[in-house]
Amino acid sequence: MPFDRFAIIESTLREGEQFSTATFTTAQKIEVAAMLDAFGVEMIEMTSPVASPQSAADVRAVVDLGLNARILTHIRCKREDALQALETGVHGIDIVIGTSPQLMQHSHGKSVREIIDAALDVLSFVREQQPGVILRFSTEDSFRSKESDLLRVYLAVADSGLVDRLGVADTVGIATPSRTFELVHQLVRLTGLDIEFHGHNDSCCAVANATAALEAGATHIDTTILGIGERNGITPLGGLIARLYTLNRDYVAKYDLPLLPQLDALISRLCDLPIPFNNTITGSSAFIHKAGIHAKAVLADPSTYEAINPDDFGLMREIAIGHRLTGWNAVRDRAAALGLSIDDATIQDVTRVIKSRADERPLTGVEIDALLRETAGITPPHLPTPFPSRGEGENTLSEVRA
């Protein structure tokens, strides 16, 4: 398993820019290949310089830059693409083909023949013109092309000596973890070439599938901050980092962890796209603990119902007390950090008034801050009132302890 060794495509500015609502300026584009620089990613793939004036000299501008990571852009297999590709000096060329019936019928019209041709044709052009440059070969709907053609295409490929890799890609997002480990293994057998994975989201297995390439033996995976790009977009970045944080935090203690959150904001503010409740890492629930024994466990120990630190990313963890099944505990961890001194049996009292209360509607930080300080004896004038004023039969703390 090349967990220790793997690289990240990422592909924000090439796959990201085919998602619904993104649109970079050139500044755009130069602010996050520069951010995904300093978060330490291999390689930032760039939309074909084919696709529009534009897009070329957006190309040049990001390559101008001199960053760390190698700039890729992805072409068609055509050599006035290629020839265009070169001219903005990347350092890398992705070049695609499809390979199921349904792209061979209604796409480009080749057969697997013709798609090996075309294939070593450029490839070969390639390797004239500038002989240091990053080959990449892959196909396109490799999941729903047939076993026979894929080899057929990759073993000519392979054997050509004129690439540095292949690629793999789940186009349509049907590919299983099972199927995902099973092709990549062959190819690394077969070839003993660095494979690429580039995985789809529309059965939401991206990150399942670019984990099992990676235990098949791969060795780069394609991501986008966010998933973004076409349809339900690609392996998110931030899915794959906690993907393999989980499993070791030494497979990515490679990447600075606390940009994920910025870079995640970032294609937000950019994109117009609220990040998801449920997001990994950044959604605003991701480290909100509520539940009374969950609360209790995390305040002793934050690993037990936590597999990520959110210490690790420049983030915090909130325990939520506001709501009917709060504990005791947690309420007595907040009274703490006002730096209250409450005996735990007038804080179990609390936590009733808190429950009782709740049943009628979540309260605030504000209003269990004020409880608090009031329970305590600490009422300042300019401190809010705790809570509205009490219906006939509402519970108040003297009347629970009672």
Given for the second form:
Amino acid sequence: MPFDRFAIIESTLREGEQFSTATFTTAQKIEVAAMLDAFGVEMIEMTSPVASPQSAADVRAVVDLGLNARILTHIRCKREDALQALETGVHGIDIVIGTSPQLMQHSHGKSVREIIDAALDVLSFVREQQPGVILRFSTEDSFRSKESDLLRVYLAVADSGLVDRLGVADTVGIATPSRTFELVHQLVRLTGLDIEFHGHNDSCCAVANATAALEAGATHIDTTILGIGERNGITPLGGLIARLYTLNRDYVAKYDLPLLPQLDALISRLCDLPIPFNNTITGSSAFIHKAGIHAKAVLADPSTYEAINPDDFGLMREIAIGHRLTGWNAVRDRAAALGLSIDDATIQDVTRVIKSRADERPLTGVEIDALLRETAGITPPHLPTPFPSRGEGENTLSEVRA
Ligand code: HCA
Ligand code: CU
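Since the one above is the form predicted alone, can you give the form predicted together with 3-hydroxy-3-carboxy-adipic acid too?
Okay, now the whole complex, with that chain kicking things off.
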């Protein structure tokens, strides 16, 4: 079952570096790699050493950390790139070449025959130099490639016996889950090799496609923290974790989940990028329950409205109270948390006051607490209250109770 033995190839330090605001220093790359390693990702992919002298030095610096994660670098299908990659001491090399008509024409100008020749040449060169290196071959823009071209290339590479893994890449983010399933399934069946999926998020299917790939037998999924990458990026690490967790928590038990919020916060800081409010797990509203009906059930048992337990990620849920959709169970829970003893009928009265005031504007937590304390008789009712003066005709607690 692929879900039981998949590995994450974390590409924040490669694909992620292609994000518009990402330029990591050596120290930052070390910080990211060390935290990803502590989280438990199996592989970390880094920018090609060919990109710049600093990029080459950074690959070496991260290899020298001696992390548990295998360190990979990502190169074009060229001997000179492979040589520089080998010189860094990386554990694995990911080789990619475009196979779509668009890339064959405008990127490298090679025919399918020439692509196969180049692939076999570079792969055998690497194997001769370093037989033990983990070798992956991937086609770029797999989903816009002609199927016959794609299969010719993959089968030639698989038959050569030179690679450990084949990769498929949805480079422009147009794949659907069913198409991803079909292609991955076909490759698993035809080659029996490990299959990696790399999916861009242009049409918002990156997590769904990665999941479909796993369902079809893929063994490796590429992610980046917060999903950063070219344009709007690829499968986010947190999104993939949320997806797998909600299928079966055991699938992600091998990772140190409370580190996920720290990873997202780190990239948010390094790339000067706010975490979107609706981000899976770490978005500011991911664990806020608002409507009275939801709050009541969540207070009785959080699993009623939570597929993900925030505790597992070192996070807390929040019950929003100071709004017109609130319910008295949430208000009672807050009173109990403050150690106040107020009977249910009075709590219901207070709730009506909150709703009525919230029709004008939401109440803050401080205001709710003051109202509850006042109701419990802890604050003398005639002391200045944190509420603005009430307009004529507005309900007060005493009016409601009367
Ligand atoms: C890119 C290359 C790549 C490579 C993916 C892979 C893509 O266009 O920058 O090696 O599997 O999306 O095709 O990131
Ligand atoms: Cu990519």
